[in-house]
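The form predicted alone is given below as one chain in structure tokens.
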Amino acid sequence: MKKSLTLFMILLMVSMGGYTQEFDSLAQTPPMGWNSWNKFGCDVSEELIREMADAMVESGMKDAGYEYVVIDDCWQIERDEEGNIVADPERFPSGMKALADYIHSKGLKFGIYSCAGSKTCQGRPGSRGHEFQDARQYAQWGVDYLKYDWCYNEGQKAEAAYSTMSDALRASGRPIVFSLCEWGDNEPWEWARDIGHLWRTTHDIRDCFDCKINWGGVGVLQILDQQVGLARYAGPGHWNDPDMLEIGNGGMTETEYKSHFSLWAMLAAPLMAGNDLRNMDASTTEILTNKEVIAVNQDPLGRQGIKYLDMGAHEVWVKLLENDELAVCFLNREDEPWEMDYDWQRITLYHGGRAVGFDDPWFTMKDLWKHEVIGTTRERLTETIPGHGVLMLRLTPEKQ
């Protein structure tokens, strides 16, 4: 008995090394893809998950990049007998496995969601005592993104009860993004780089650009300011979250859309979108699936962005791109529009482990959202800026 048991634990760690290794490889980019919360809270059904995944393959979001389908809280009930999650039988009648074939039967990917405490953020039950048992549901289910809040928490420690559901994923026989949300609380970006692939560096974000909201959820530019200093945690496998995405859910205007998808793609932030898939309008479609600006958001080197510049209502950030590539966004924190008059030459930067002159190379700018060349780096750059708007430039240095 004692040497089977020993053959059994030999195995077992065998096989976790597997795993682990599969689980550590995942989100080499900021993943990307669409999540129920934003637009529909606890109204979710395996009829609009199908829909949604219809949706992202015809609106061209799978073809630009997105690939999770996340179902937030409220597909949940019960337990069983045995302890077993028990999906909703009236919204999910067909049941998750039956939900997870054919997301990826669209060629997409199956999200779910839980939460470290006894009961999730709306009361249902939660994984807290059950880390195991539901990893291997969630396996069997064929999931491949969990979500995890840390609603009541009943005092645990973040780091033990976010780990612990990290050694169930990685046991649980498939490879599964693990997405911290525990709301920066326990500035999860200082222990969290090895028990998941993204941790969430703020509270909810709401539809608006400059707002703050009582009981905890804030605007765009909060959360913006909430990410200077986070940069050197992030990075292939090992994303800040700065939250998801609000576009076309209406509550900003095309302009702010534009920045918030911006700001999120220099902060190498995962892209959720959050709105409905299934009636967006043209704007929304073309902010949503910019390739041009995902390009950044994707870029292999895994670089965040920084506030390199800050003039009060005024901002420039820069991501480092791979081949010496820069990233500029430009940002009008205010009403009014910024007349902009830029002298590049007056601008030192750090990359590739040297000083980058703008003048050595000069750098081709690119406007990501006209979609066409503007100049170069020998000129100065004067631009109008809208109001809540930016200027998203992709600078190539030109071969000598």
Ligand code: GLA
Given for the second form:
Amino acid sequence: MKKSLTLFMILLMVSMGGYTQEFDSLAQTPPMGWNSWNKFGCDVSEELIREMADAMVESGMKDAGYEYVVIDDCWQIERDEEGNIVADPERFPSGMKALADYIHSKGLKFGIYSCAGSKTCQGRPGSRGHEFQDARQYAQWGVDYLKYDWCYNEGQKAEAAYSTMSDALRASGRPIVFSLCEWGDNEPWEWARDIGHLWRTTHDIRDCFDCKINWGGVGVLQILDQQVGLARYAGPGHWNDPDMLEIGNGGMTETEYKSHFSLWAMLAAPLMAGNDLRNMDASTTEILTNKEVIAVNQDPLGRQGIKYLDMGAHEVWVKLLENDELAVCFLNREDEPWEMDYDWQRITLYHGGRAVGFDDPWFTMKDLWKHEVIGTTRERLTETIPGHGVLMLRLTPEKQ
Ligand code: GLA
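Starting from the form predicted alone shown above, please give the structure in the form predicted in complex with alpha-D-galactopyranose.
Okay, now the whole complex, with that chain kicking things off.
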């Protein structure tokens, strides 16, 4: 009896160790996918989610690397007598397992949302006190990703609350990406590295480029400014999350959406589209599926870009890539065009403890929106960047 108990304990520890190992090796590059919140809010249903999975495949988003289909708030309605979480039977009549199976049948992964508090932000049942029960349930349904919010937290310590769900996911028997949505209030970059795979660094994004008036949300520039100083906390398996994408939702110009996407790529941010994938116009599709910009985001080195030069209205962001390549993004924050004239030879870049000059070796420069090589760092770079626009380049060392 004692022997078999010991054997059982050993087997349990080995299998838990296995899941822990799998958990730790998830999200080696920033997660990519789609989330229902920015466009649909509480108006979610199994039909919508299935259609979005179909559209992810048909639109070329899947080919471009998008993988997770995530239902945000409002899928849950109550707990049953045993305390199990119950999906809204009117909106999800086939149940979550069937939905997960459908998403998996498309070669995609399934994400879900809950909250560390007693209720979600929309007042649905939260996971507080039910963490292990919920994690087990998610694993049974076939969930691959959990976004975990911070409303109704009732004074809990953030690190402890998120650790509980992290432990529950590790014990659930299924590798599940853990996305902390604590809005940066308790500086999760300081403590969440071994708890989850990504953590929000800001309050909720709004569909505007420069939201000077802060009405409970922030725009692209305001979020960007809050990322300065956070690069050292990101790397394979653990990412700063400046919130989901607004591209295609109509509040910004095409130039601004290109900047939004370029900057999120530079930040090694998770790329979670937040628009209606079923009817994207050509410009939205072009932006979201720009494979050269995505490659900067997904670079295996996993380095988050830094603001290298701050000239007030104009900035230069730099991201180290593998094989000594670099991404450089020139940002024009103001409304007027920027007549840029940049002399590479006068620049030495100090990044991640390394000094990088642009003359030894020289680099060729590719414009990642025009998809053209536009010169080398031997010459001065002169370009006009429109108001709120970027020039996004990939620099490749010339062969010696
Ligand atoms: C919070 C989160 C959002 C979204 C909503 C849902 O505001 O930060 O991303 O999940 O809750 O209620």
